[in-house]
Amino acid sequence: MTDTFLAGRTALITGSTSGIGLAIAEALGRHGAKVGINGLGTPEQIDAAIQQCKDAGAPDVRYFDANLVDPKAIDAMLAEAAQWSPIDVLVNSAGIQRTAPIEGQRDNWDAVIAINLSAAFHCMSGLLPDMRERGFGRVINIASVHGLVASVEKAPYVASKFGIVGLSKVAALEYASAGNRDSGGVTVNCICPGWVETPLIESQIQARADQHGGDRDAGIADLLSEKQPSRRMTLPEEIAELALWLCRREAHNLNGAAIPVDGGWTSQ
């Protein structure tokens, strides 16, 4: 039987129409949380990855449509997502991805730093006061290996990445003495993905098909190599588990923290 341990709470997970966003959401529904998902993808995929939630085991999803460019459309969804059901659990995981040198990356980097930083920091302020009042409340940033490393070509990337790290942190100082140990506290932690098989760096696998006469696995192995010493991808499902974790009222005192999830990569 599944522990249904949220059952009760409700949770946004943003980026959640697809990739570690969906496996995160599904996750939580099936312990029991109702689920408010967000994200990009036609009207079919939306029905998709709600009926996946559903599916799942969550007693209820909503989709909510706001564009995380716009802090005015995050607000209105969190004030939309309060009429539904108080937020327990916030999973900021729409994320976006541009590769060029520095010099190639004007055009990019406002859309990067906002869907990767600045939406995340307008959900955080505009949730994270109700779950102090409520004395729970666990904040999960999909943060990356380039929150703790730095690779070429990837600036706007790796300086948001950076930046979600270091605004975890002052979030995670600011309510870490919310709540009790009961009740469950506040908790704000990062999880640093290295390499995750999701739609984000498909573009990437096939160039190196690419170079590889269009073997795929060879792609994998050649991306790989270069950083993840265990040459091993990380499935989606994998870093729910991890979320899942973070969310039990045992994992109050892990607070501020960035997981790696790199098979090896930072230990280098």
Given for the second form:
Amino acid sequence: MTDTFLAGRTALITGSTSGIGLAIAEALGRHGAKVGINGLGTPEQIDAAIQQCKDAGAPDVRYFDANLVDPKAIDAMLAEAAQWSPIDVLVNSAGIQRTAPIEGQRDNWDAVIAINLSAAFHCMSGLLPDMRERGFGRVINIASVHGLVASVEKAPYVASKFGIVGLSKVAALEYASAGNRDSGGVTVNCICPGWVETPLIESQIQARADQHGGDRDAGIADLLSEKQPSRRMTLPEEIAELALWLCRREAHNLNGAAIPVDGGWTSQ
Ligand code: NAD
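Would you generate the structure of this protein in the form predicted in complex with nicotinamide-adenine-dinucleotide (NAD), following the form predicted alone above?
Everything in the complex follows now, all chains and molecules, and the chain you saw is the first one.
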């Protein structure tokens, strides 16, 4: 039987119409949480994401239609969410990536920083005070190995991910004394994935596949061999299992961490 340890809790997961965010929304719903999903996509994609969470067993699923480049839209989302339910778990998973040398990144910088970093700040600053009041809260920021080490041609992405790791540590410190062991406390952590096969990295997979005569598997193997020693992609649902554990009461003292899930990438 599924352990519904999140029954009575509510989670808001940004960027959950796809990839890692959707896998986390589904997992939190399966374990009893009401889930608020957010992200871009066609009406069909959004409906499919809602249905996936309902099918997993989420007792209630709401879609919040906010484009996170716009702080006013974030404020509106948080106000709407507050009318729905207090938020116990915030997962900042929305993200974009643009690859080019620094001199080619001028047009990408503002959007990457806005979505990958500033949106997380606005959501955290809006929701953390209420988590402190209630003595329980979990913020899980989906950073990246690129919050721990750099790669070429990813200047705004790497800057945003180092930024969110630093932001998370500050928030962890400011809220560390909230609540107690019984209430579960308030924690703020980052998960730092290496390669995870989602639409986010599709253009990079395609570029490598093209170098191997269109062979997708060879392209993926090439990408992995460069940085990820396990030579295996992580699955979104594997990231979701870690996010789930961070939501447990027993995780009250795991705080301010940036946890790599990278097949050894950052151990090199
Ligand atoms: P994805 O493209 O599948 O999902 C990204 C999500 O963000 C989608 O739901 C998308 O609609 C949403 N989004 C994008 N722009 C938005 C906007 N302006 N407003 C609202 N939502 C917006 O990619 P993913 O791999 O699931 O990425 C999730 C997170 O994981 C990102 O922060 C990414 O940087 C991080 N990450 C991914 C990988 C990987 O290899 N896939 C590795 C490390 C970190």
